[in-house]
Every structure is written in C-alpha cells, then in structure tokens.
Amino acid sequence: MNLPQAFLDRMRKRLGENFPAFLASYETPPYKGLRVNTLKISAEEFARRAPFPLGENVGGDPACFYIGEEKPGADPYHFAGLYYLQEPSAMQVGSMAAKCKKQRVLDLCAAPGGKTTHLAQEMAGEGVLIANEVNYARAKILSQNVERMGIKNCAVISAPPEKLAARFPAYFDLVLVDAPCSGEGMFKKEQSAIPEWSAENVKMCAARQRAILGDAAGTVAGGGHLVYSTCTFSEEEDEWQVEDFLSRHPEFSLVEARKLYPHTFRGEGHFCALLQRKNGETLPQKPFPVQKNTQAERAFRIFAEDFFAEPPAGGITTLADGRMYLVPAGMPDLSGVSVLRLGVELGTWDGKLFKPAHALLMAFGERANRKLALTREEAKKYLRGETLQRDCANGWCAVCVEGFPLGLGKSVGGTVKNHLPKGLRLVKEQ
C-alpha cells in the first residue's frame, strides 16, 4: 500500500518502537464487522439463523461480530434490517455512549447512520433521538438506514451545527460528535482516501472539528454527556482536540478516552472520548406541533385495524402534501430546520384513500395480519422488483422472508404487485 511518506514519518515519531507493528497491520485485509439489530432480533437468534459464518464478538459485545462474508449487503436479511455493516473499531463509540443517560439524544454528524442506529438499539425505543447531517444528500442515506432498521423514535434532520446550537441550548442528555476527519483509519478500507491526505488537510479538519465541538457543547444539558470520535490517528484531531476543548469549556470534564490503532485492536482504527458537563441547567423545548387531520387519521385507522393485529398508536401529524407520520412521544419542536424523517412515516392520504409507506412496514410489519412468506430465492426476486404469482387474499400484504418483513405487496387475483421503493431494490445479483 502506497502510504504518504509524511504520514509514515508522523506515525513513526508518534509510535516509536511500536511503529513496525503498526506498519505491518497494512499488510492484512481490512476487518469487517456486523452489528445485529436487536430492535428486530436478538443476537442469539440471529447467530442461529445467520446465512453466512460469524466470527468472534467484537469487543465482547454479544450483538457485534467479525465477518468474512464478501457480499453481506446483498442478503435478504440485510434488506429486512436485521443487521448493520460497520467497521469493528467504530462500534466502540456506541458501546461508550451506551453508558450514558439517553432520553434526549443528538447525533450531530450522523451519516451514513452506523452510530445513529447503534444509539437507537441502546435506547430500545425509549426517549427521542435526533440524527443530523448537514449534507442533504448524505442525510437521505442516513434516513434510509434509519428506515431499514425499523427505528421508531428518531427524527432525521439536516442543519449546520451552529443552527442547532442556537435552537437547542442545554437540552440533550447525550450528544455524539463523530466528526469529519482526515480519515487515516480508512486507508485500508477506502484507498481513495490516501491521495486526499496531507498535513494541511489534518490542520483544516482540526479547525473544523474545533468549531463543531464548540457548537455541540452548548446543546448538552447539565449533567449530560458529550461523546467525541474520529476515524483518524492525528493527535491534532484526537487528544489535542479534547485538551483544547476542555481548556475552552471548563464546565466539562473528561470521563474516558480510547485510542484504537490497527496493531492494538482488530479494526482499522478509531478515537473516542467521553466528556461530561457539570451539573447545570436543562432548558425545556416546546413539544412538536402535531398537525391534526381528522379525515386522514380516520382513513389510516381503517387501514390499520384491518392490516395489523395490533395497530400502531400515538400522535399523528399530517403534512399539507398528505404525508402522515407517527410522532415519537417527547419529540421537540423542529421548526426552522429541514426535516427528512419524523418518527415513522405511515403513508400518504390523497383526500380519499390511505396508501401505506415502506417505513410503516419496516417498523411495524411483524404485527401484520396478512403476511406473504417467501423463500430466500423468492425474496431475491422480490428485492429485484419482480411481480409475484401467489394465491393469497386480495389487498395489501407484508412480504416476508422467514417471518421478517422486506416490504409491501398488493395482491389482486393471485398476482402480487411489488411495492418495494425502486431506490431500495437489488438492481442486479451482487
């Protein structure tokens, strides 16, 4: 691997006698990891059903595994949201955050969603999770992953950190800043990151991280926690960044810090630090202003009482374009920021009829009365967008593989029309 000489010189100076072991780690393939989505299946049950071999647990977490599978993203279980593919050392950030109170949580730099979905699992449906990504295109990917994993208590938004600092002062119990960085821990996994590295870029990233951390600090409630992480080894972006933050914010103290190198941990490398704000005020926020539409809600209830054995319950908001969302209890007012996803998208109401959304099925599909059971081979056909010929009752159905919902179908006279969103389909056999 053709690593930048300036990078190697920096690492040799930093690691000393441990540098040869660090350099030798680049001669091995990158580690791959899988985190079981415990919102949908237990780690033990997944291990029994796993469609490919699982390795050892990562960091002792029973839901996190090393894997060697070449194409785990093409398996129907992945589309069903039973697992998230995540670099093993990055999993340690969620494990660190799991130690904190998590009723009001903000993931400030959340795309593509690995740490957001990990936080959601640890929250187990309780409290409110706000996942933010300033890049709108990346926020869409984040929203898709939140949807696939069936997360019910999350809002996905897109706003600059400084706007959220002004919007949510002293509000969150836990704020995660997985900061944009120089990506030194990504060199094996994404070799395209190598030519982008430079000492100047490290300095630029450090300056940006300093600003983001300053904004994040103001959103943490008294007694709350801030988790800071990067996938780089640079001291400017890691240890020195934390030291600088503490010098500027004496109301915080360092609880724990971990530096994971690829020669000391079976992963590509990560840094994470847990900080706590001293006791102080917690400022309230106005509740989310639910927009009531009696006719739309009646149409949804008619559908839900027929489709589900136990219809979803909670506050429903109906937007002007007819989209309907199940709003998580405790969700704050999000006016003034761009909202991509609010809790669970139920579907759309066109003024007469209700049409269910894919997100509704991914969040509550296990409750469906009408399930169309597919084999794994049939599931791949469905995931490619094919129409199915099956003898089942007319109407909407939950299309499932081995009992786990993949998406919606609508049966008419033995033909099941495919309602899996085109953007989520398996375009070709991977």
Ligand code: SAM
Contents of the next structure:
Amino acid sequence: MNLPQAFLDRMRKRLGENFPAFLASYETPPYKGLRVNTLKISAEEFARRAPFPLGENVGGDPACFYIGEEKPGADPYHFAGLYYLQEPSAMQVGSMAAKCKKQRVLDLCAAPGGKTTHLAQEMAGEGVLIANEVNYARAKILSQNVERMGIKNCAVISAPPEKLAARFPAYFDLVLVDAPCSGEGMFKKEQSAIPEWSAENVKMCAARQRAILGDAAGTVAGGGHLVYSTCTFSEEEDEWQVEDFLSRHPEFSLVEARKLYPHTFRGEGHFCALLQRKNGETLPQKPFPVQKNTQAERAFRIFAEDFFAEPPAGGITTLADGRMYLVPAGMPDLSGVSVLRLGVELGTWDGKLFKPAHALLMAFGERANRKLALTREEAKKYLRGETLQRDCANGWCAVCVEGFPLGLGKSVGGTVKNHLPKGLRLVKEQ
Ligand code: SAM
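Let me have the form predicted in complex with S-adenosylmethionine (SAM) next, following on from the form predicted alone.
Let us now look at the entire complex, which starts with that chain.
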C-alpha cells in the first residue's frame, strides 16, 4: 500500500517503538464487522440462523461480530434489517454512549447511519433520537437505513450544525459528533482516501471539527453528555481537539477517552471521547405540532385493524401532500428544519384511499395478520422486484423471509404484486 511519506513520518514520531507493529497492520485485509439489530432479533437467535460464519464478538459485545469475506449486504436478512455492517472499531462509539441518559439524543453528523442505528438499539424504543446529516444526498441514505432497521423513535433531518445550535439550546441529554475527518483509519478499507491525505487537509479537518464541536456544545443540556469521535489518528483531530474544546468550554469535563489503533485493537482504528456538561440549565422545546386529518386517520385505522393483530398506536400527523407519520412521543417541534423522516411513515392518503408505506412494514410488519412466508431463495426473487404466484388471501400482505418482514405485496387471485420500492431492490451485481 502506497501510504503518504509525510503520514508515515508523523506516525513513526507518534508511535515510536510501536511503529513497526502499526505498519505491519497494513499487511492484513481490513477488519469487517456486523452488529445484530436487537430491535428485530436477539443476538443469540441471529447467531443460530446466520447464513454465513460469524467470528468472535467485538469488544465482548454479544450483538457485535467479526465477519469474513462474504457479501452480507446482498443477503435477504440484511434487507429485513436484521443487522448493520459496521467496521469493528466504530462499534466502540455506541458502546461508550451506552451508560449515558438517552431520553433526547442528537446525532449531529449521522450519515450513513452506523452510529445512529447503534444508538437506536441502545435506546430500545425509548426517548427521541434526532439524526442529522448536513449533506442532503447522504441524509437520504441515512433515512433508508433508519427505515430498514425498523427504528420507530427517530427523526431524520438535514441542517448545518450552527442552525441546530440556535434551534435547540441546552436541550439534549446526549449529543454525538462523529466528525468528518482526514480518515487515516480508512486507508485499508477505502484506498481512494490515501491520495486525499495531506497535512493541510488534517489542519482543515481540525478547523471544521472545532466549529462543529462549538455548535454541538450549546445543544447539550445541563448534566448531559457529548461524545466526540473520528476514524483518524492525528492528535490535531483527536486528543488536541478535545483539549482545545475543554479550554473553550470549562462547563464540560472529560469522562473517558479511547484511542484504538489497528495494532492494539482488531479494527481499522477510531478515537472516541466522552464529555459531560457539569452544569447549566436544561431548556424545553415546544412539542411537535401534530396536524390532524380525521378522514385520513379513519382510513388508516380501518386498514390497520384489518392488517395488524395489534395496530400501531400514537399521535398521527398528516402532511399537506397526504403523507402520514406516527410521531414518536416526546418529539420536539422541528419547524424550520428540513425533515426527511419523522418516526414511522404510515402511508399516504389521497383523499379517497390509504396506501401503506414500506416503512410501516419494516417497523411493525411482525404484527401483520397476513404474512407470505418465503424461503431465502424465493426472497431473492421478491427482492429483485419479481411478481410472485402464490395462493394468498386477496389484499395487502407482509412478504417475509423466514418470518422476518421484507416488504409489502398485494395479492389478487393468486398473483402477488411486488410493492418493494424500486430504489431498494436487489440489483444483479450484488
Ligand atoms: N456517523 C456516521 C456513521 O456512523 O455512519 C458517519 C459520519 S461521517 C464520519 C461524518 C459526516 O459528517 C459525513 O456524513 C459528512 O457529510 C458530515 N459532514 C461534513 N461536513 C460537515 C459539517 N461541516 N458539519 C456537519 N457535518 C458535516
């Protein structure tokens, strides 16, 4: 691997006698990991069913596993949201946040959603999670991952950190800043990151992180926590960044910091610091202003009482374009911010008919009365968008792989029309 000489010189200086071990770590293939989505299946049950070999647990976490060279991204269980593929050292961020209070959580730099989905698992459906990604195209991918994992208590938004600082002062119990960085821990996984590295880029990243952290600080409630992480090794972006932050924000103290190098941990490397706001007030927010539409809600209830053994309950908001959402309890007002997903999208009301959304199935599909059970091979056909010939009662059904919902189908006279959104289908190369 052709690593930049200036990078190697810096690492040699930093690591001293450990530098050869660090360098040798580039000889092995990148570490790969999988985190079981405990919102949908227990780690034990997944380990029993796993269609490919699982290695040891990562960091002793029973839901996190090392995996090999398989392509688990194309497996029907992945489409069913039973797991998230995550680099093993990145898993430490979610586990560091595990002990913090999590009633109101903000993930400030969230796409594609590795840590958002980990935090959602830790929250186990309690509280409110706001996942923000400033880049709108990346926020869409984040939103798809939140949907696939069946997360019910999350809003996906897209806003610059300074806007959220002004909008949510002293509000969150936990704020995660998984900052954009120079990506020194990504060189093995994404070799395209290597030519982008330069000492100037490290400086530029550090300046950007400083600004993001400054904005994040103001959103943390008194007694709340701030987790800062990067996938890089430079002190400017890691330890010195935290020191600089503490000197600017004496109201915070450092609880714990971890630095994982590929020669000290079986992963590509990560830095993670847990900070706490010692004092300061907690400011309230107005609750989300639910827009009621009695006709639309009635149509949804009629659908839900037939489709589900136990219909989803909670406040429903209906947007002007007819999209309906189940608003998580405790969701604050998000007006003025670009919202991509709000809790669970239930479906659309066009003034006459209610049409269920894929998200509804991913979040509540296990409660469906009509399930079309497919084998793993049949599931691949459904995932490719094929129509199924199956004897199934007429109407909407939950298409499942071995009991785990994949998407919606609509059956008419033995033909099940495929309602998996086109953008989510399995493409041939996978
Ligand atoms: N937390 C994500 C995960 O676990 O999947 C990875 C986040 S990635 C390291 C950093 C994110 O910060 C990127 O998605 C990037 O678009 C976003 N970003 C870039 N510049 C930013 C800025 N100035 N403020 C906030 N976020 C920014």
